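Below sits a lone chain in structure tokens, taken as the form predicted on its own.
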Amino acid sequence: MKKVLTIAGSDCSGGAGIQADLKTFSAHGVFGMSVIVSVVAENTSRVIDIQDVRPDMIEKQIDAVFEDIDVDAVKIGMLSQPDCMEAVAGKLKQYAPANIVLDPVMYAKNGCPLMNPDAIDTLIEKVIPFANLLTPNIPEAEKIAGMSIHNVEDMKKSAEAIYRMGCKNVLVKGGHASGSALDILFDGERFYTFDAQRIDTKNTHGTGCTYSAAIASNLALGCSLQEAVHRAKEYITTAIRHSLAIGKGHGPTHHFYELYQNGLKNGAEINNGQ
């Protein structure tokens, strides 16, 4: 069984963060592990409070995993403070894991900030260069690239700007745009597009976490990057289409819809097909 680690914040309501990542890993048939960097008291409607884990405890959690278990992919989500980012970056340098997918979480679905605005420079300088893939949505891409995004050409320009910051690939997600849900992948040479019908639902809590965790799972299973994104796009679209009306605000996606309907697709099937 492939092993995938998530380094992110905890969402006690279960729809986003570590909880969404572990559900997504299970839905892909990979073994999920977690390093909690922040405890977030949130639900589908609001964020009540955030308590960050000490940087040394973040480092010890990462040590505990890597000294004992081979890690096939790493998904990184919420990193709220500069010292937290530096702790994670130091361990990424030490252990040099493969298939690092970085989702630069800045805001909760309700708009509450999850990253200190003053930490963006540290994110760019310390963490982004380790990413095999960065997966910003449009507001996040605007903050990182320092530009406004109004159309597909702007999405491409932002991807180019972010690529120059040191990550190997950039996937700018179009979930916050109008029209279809178009995502653009840039590998430093070419652009690839991944399109899907936009689904009319308010229940999209944790979509970014789930999407990036699905990409990491597929990379661990041996997919190429393009195939990993393609499979993850199909997975998140299905999860949104069958999202759950749980809570009073933005409900979660359905991480296990495909699994419950059709059973688990064996990861060995992907490896044998390569």
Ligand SMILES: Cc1ncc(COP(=O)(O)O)c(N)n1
Given for the second form:
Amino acid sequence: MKKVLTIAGSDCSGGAGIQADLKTFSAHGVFGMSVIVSVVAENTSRVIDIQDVRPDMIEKQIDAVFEDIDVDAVKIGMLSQPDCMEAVAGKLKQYAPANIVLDPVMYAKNGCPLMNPDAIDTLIEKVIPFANLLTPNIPEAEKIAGMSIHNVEDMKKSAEAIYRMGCKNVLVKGGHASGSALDILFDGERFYTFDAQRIDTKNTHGTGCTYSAAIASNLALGCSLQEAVHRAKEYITTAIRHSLAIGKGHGPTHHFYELYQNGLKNGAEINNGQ
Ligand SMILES: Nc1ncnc2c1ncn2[C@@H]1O[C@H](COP(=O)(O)OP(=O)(O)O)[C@@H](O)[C@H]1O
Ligand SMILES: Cc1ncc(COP(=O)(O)O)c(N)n1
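Beyond the form predicted on its own, can we have the form predicted together with the ligand?
Next comes the full complex, and the chain you just saw is listed first.
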């Protein structure tokens, strides 16, 4: 069985973070493992408080996994402070795992901050260079690239700027744009587009977590990057289409193995081109 690790924050309400990642791993039939970087008291409406795990404890969790188990892919989510980022970066250097997918989480869907804005330089200098794939949404791509994004051309320009920071591939996600749900992948040479119908729902808590965890699962299963993103786009579109009206705010995506299989069989209306 393929083994996939998430290094991220815990969402006690179950829709995002570590919890979304582990549900996504199970739906893909891979063995999920987790290193908790922050404990977040949050729900579908608000973030109440964040307690970061001590950096040496983050390092020890990563050691515990890697000294014992071969890891086929790593998904990295919420890293709230520079010292968490440095702890993770040091261990990525030490263990050099394959297939690192980095989702640079900055805000929850309700607008609450999950990353200290002063940590962005550390993210860029210390963590981004380890990523095989970075998956910013539009506000995150704007912050990292230092530019504003108004259209697809701007998404492409931001992807090029972020690529130059040392990650091997960049996927700028269009969930925060209007029109169809269009994502742009840049591999340093060419752009690839992954487009799906926008689903009219407020229940998008955990979409970015789910998507990056699905990409990491597909890479662990041996897919090429383009195939991994294509399949993950089908997975996230199906998970949003069947998202759950749980809680009073932005409800979570739905992870359900049979649903995933049916979604794939029915073809989840994904167009990918170049
Ligand atoms: N309402 C929607 N309908 C269909 N796809 C969506 C919708 N909202 C987001 N997506 C897709 O979900 C994935 C996650 O994107 P996004 O919501 O931008 O990330 P994040 O959770 O990091 O803000 C992307 O593939 C995006 O295109
Ligand atoms: C612990 C944690 N990590 C990440 C997110 C953002 O989730 P998303 O951008 O996928 O809605 C979150 N709300 N909580």
